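Just the one chain here, the form predicted alone, laid out as structure tokens.
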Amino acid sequence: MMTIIVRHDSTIPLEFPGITPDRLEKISVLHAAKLPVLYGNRPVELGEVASISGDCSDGQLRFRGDTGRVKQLGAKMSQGTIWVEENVGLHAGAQMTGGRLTIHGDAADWLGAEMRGGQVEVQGHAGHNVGSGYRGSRHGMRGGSILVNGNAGDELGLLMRRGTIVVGGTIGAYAGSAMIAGTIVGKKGFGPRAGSGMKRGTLIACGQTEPVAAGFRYCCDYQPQYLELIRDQLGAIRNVHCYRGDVLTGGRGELLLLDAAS
């Protein structure tokens, strides 16, 4: 495993573009202490902002100390496993393809925007935008897995089109907002207007009793089959309600609310 150690106490934030474990398993540390890092927006070397030590062979990469203001953590990469043990900046994990990533503190804006494979973990809360498209773009998140077990922000999943995004903690206002496809797990129910726009896809909300966007219509009680592949992160269910919706677009898309079993 190789370990970074970020000396970073500025005000002045660090992007890491291309700092994972598929660039660096096939070079030694003097190499990675060379690479490219941005400081604000001036180019300096790695090993200028970081001590670097042992080898990514294995194809698993640590980051430890001040990872708060570093951005672009894990974006893009394509296999193996990052571990950071603190906070991270904006964009971690953005358009990843592989691999997982796991953060032990909170997540700032842009967690996984636009990915398209992997997993990523945060222990703590994320920010705004998780799993989301950038602005101007036609598809947010196409693949892969996000689980925050505290708290997200506004506009999660907004134009997603597949993979999975599961919230523990309470989720912002617009989640899943002209959503195309995948799935979307409120583990205790969603924010204002959640849903808003949305073509298909699915939203399932615990401990909800109501839709939280206008055009959803009541459809039917039932019992999906799929729920069983989570049921980890739901537990026992008693009753599941179905919306559909948002009938501004077509009515679609469907909003799960789960009766916990008693």
Contents of the next structure:
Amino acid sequence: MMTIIVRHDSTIPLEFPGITPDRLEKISVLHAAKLPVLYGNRPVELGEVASISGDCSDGQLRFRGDTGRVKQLGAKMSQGTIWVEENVGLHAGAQMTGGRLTIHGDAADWLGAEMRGGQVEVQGHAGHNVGSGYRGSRHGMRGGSILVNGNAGDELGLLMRRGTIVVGGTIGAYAGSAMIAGTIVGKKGFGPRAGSGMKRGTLIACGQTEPVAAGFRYCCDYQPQYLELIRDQLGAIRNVHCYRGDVLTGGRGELLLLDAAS
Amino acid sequence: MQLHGVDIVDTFAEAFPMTAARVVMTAASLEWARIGATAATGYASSVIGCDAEAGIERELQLEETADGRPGIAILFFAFSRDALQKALINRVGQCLLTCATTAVFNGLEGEPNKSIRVGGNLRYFGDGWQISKQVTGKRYWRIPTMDGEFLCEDTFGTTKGVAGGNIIIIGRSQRETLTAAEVAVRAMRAIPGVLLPFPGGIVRSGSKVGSKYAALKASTNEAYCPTLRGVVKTELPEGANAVYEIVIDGLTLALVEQAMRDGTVAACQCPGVLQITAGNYGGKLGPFHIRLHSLFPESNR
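Moving from the form predicted alone to the form predicted together with the partner chain:
So here's everything in the complex, that chain up top.
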């Protein structure tokens, strides 16, 4: 396992594009220290802002130290495993296609934005635009899964096309907006206007009693077998209230409000 | 060779490869699972006249099914993957999609790149309201129905199984021979991966290839018909008045051999059984020749 300890006490952000196991597994510590990263808008070598030890031949990479202002940590990774022991900055795991990113602290905005595969897990909270598409993009997340154990901010899953996002805490406004497909689970429900403009896809809300966007229509109470396939994430379910929406965009999306079994 | 005093004829069963799939269907209750499975496996005794050979493999415990409901594993065999896909689409679509509360899952990992698309074809019944979901790498289709929704896995694994294994039980009377056949069927059905596609697992109308009528592919095997013993070249021993055949399909050759062995042992212990033999076509039809005597090594007799 390779360990990278970030030494950074400035408010100027660092950017670590391409510091991923798939790139580091075949190079030595010396080579790794010479990889280019950004300090603000200035290119520097990784070794100037971090100390590196071990090797990444087993595909495992651990980040420690001042990672709270490191952007693009794990972005575009395709394989291997990254552990981050502290908070991470913007765009962590963005556009990743495989592998696993585990963050023991909090994640800033754009966590897993436009990711296509792999797994992201955040032990703490996440910022806005988790799994979203960037401004101007047609699609957000297109595969993989994101698990946020804490709270998440606004526009979670914006333009999401495929994949799964599970949030253990509260979720901000406009979750699943303009969603095209995929699944978002809110274990403590969703914030205002969730699912606005969604075309397809599934929002699953535990412990929520009212639909959150005006474009949703109540359909029925039932017990979809599909939820049994993910029951380890949802727990025992007593009943499901099914809403369809957003009717302004065809009404093919669904909002499932779950009554937990007592 | 004799087993428990019963003659085992020195002949072989002629088996041939067929493409197999396992469907796991669940329902709100075991009763509805049985209803669905029975419907889906109807008219599926022999590919001579049916689109597939199918039957219930076993009932599943709640913890064995993907959705934690009562379930039944069903085996399907057909001549090719295309034929199997067509049969499954028709049977799942007409018998399980229509059956109250059911859901359908793949029960066989199968060979790489040899899967068939079932849910992916049935999804069009949803008329645009179907929903695709991927869970742990598997794709499922959710099709709205009048009692909620029908959940069906997108693709099903297939494998090259073996069909046409058989034993023929020749007995003193119809009652005794049927009892022996029933006992043999129970022993064979205890083996996972084995299908006995005929009604109750037993065939009364053993057939030969061809007929005096040109249009028929198969016709009655008069050599084993007691009522014709006096007028045809018979294969029946003295005192035989009834014959039943058990046809066996299996996911592997070893399973078919095990079923033939266990069934023969079970039948031989029943009173009134005179002889156990096997059906073949002179070795010209199938590549697998399962010799009855080879099932019982001398050390185990």
